[in-house]
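Only one chain is included here, represented as structure tokens and corresponding to the form predicted alone.
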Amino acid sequence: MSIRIITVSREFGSGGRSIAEIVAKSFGFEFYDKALIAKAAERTGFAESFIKEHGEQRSPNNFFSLPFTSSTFNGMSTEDYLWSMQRSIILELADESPCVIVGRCSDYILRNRKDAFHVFVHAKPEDRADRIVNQYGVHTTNPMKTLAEEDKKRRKNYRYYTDREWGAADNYNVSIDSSLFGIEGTADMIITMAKELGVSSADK
């Protein structure tokens, strides 16, 4: 077994996106969570804020699913174009080179290939609240709040796209607390497992 594909979901606030980074660095994988977001935009004419906000998250409101009148969609709400989008970009980029997926379902959508390591990052609720207000400079209230509604339209999205629960424990290859290892150790420990699965960054 070879492993040349890491896909890195996260609770908000988690540190997934730093601890993934910090994997790909280590493998000299190619990392996809901005550049991704940046294809995402550049495949489907959305501003890279808006896929930023939407491309993972279905609103409780569902305000944007409405179905566009232009053609371009073939009749899919705005919701279904961008899943679609992302869905094939992420199969491409898998094909492409060894790499490091952050979230969009990215472990659902390559559960089928032998050479992918699926990895779901949590934390201490309090944890999280603070590196959203501290680290990644969230203005709010009630941090704890903002991590519910953020981690509920995550859930929401993933329930709705892959027929699975975010954050169960079989949908991954292993469920790490980044709030016991921190933030190096987390991806050390991936790094670890990784390599005790056959990836090196001579695979590349």
Given for the second form:
There are 2 protein chains.
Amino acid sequence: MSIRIITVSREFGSGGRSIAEIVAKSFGFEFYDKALIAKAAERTGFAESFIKEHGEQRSPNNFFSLPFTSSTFNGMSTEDYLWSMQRSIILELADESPCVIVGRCSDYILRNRKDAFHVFVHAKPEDRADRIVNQYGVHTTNPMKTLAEEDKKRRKNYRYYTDREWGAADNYNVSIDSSLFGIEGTADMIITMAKELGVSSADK
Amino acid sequence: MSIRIITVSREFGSGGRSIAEIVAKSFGFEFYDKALIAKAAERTGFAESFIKEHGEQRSPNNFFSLPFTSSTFNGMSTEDYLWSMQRSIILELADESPCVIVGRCSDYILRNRKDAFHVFVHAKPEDRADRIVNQYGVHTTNPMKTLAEEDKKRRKNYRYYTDREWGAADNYNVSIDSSLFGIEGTADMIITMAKELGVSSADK
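The structure above corresponds to the form predicted alone; please give the structure of the form predicted together with a further copy of the same chain next.
What follows is the whole complex; the chain from before opens it.
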């Protein structure tokens, strides 16, 4: 079966989002990142900024703080409700048309689809630190600490919802170091590999 | 700087060794797996079979059993002495000529070399189970359990000597799923990527 879904999970600051976008353009696939957030916002009635903040991470002291600070939806916490909504949306989008989906545990949600190719993008800490400050415009006096905190949040969120380890090679078909190949080079390698596997009819 | 060393770490039963051999042949690089073991055996005076057994794993109840069961070398346990020997040999071999090195924490030992490309090969548990029984000829009534035990040993050994997590994508430049690409296909992808980075003059 040929590939019609590519999930791109990524370390913060690895350039994974830009890489995913190049891959999507190259194959003429839909690209879901902010668009996915907007869809989720539309469906849940949450503000986009709220979803962006909570959609990939649980509150730091979740276990203790949730009962007092979060609303519940059919007995679910805000975060769990949002996860369940995002999950449904990802499953629907994957059915609709060939696409590249960035993050949001999409590798796990779509793990059983034979037509999905799961990629993880990582990079050297010093390159990630440079990218978040000079390209993403993150204001921080200690970029390495910011990265460590972000990694911790993603790891926690991923483990909670998937019972797997974030960034473990086994979760993905390919994991690749964007520090070594560069943004364009990494995208090229992912495109080469997807082509090798065969890409669905949306292939331009 | 172009690539003159490729390390291939692999899950047991992923076919990583065969893949590494194809890559080595393709570039005309030296191939170190059993050859490395033989070199280590020669230098340490240990039997090859002993090194094969202990070179990638520490004893199961190492902490308690070692003081009573292992000999020591200059105050080092057998395992630590063997590690130190293997480390020196890997560093020497890497200096000598372009090569592909399989396992033995070579990714960690050579992590700071700019001319090294670090690969991890993994595969689906069911494919690994099938391979160890039908190709490697491992005698086991429960191949999944055998795999889990082997993974645990490698993880423990790797963590002990490197303070890193075995199989974490971050340790390698590329991690690749041989179940998806097949043995030849995975080797082809590694060759393509190495060529993209530039391969040293031993390139045929």
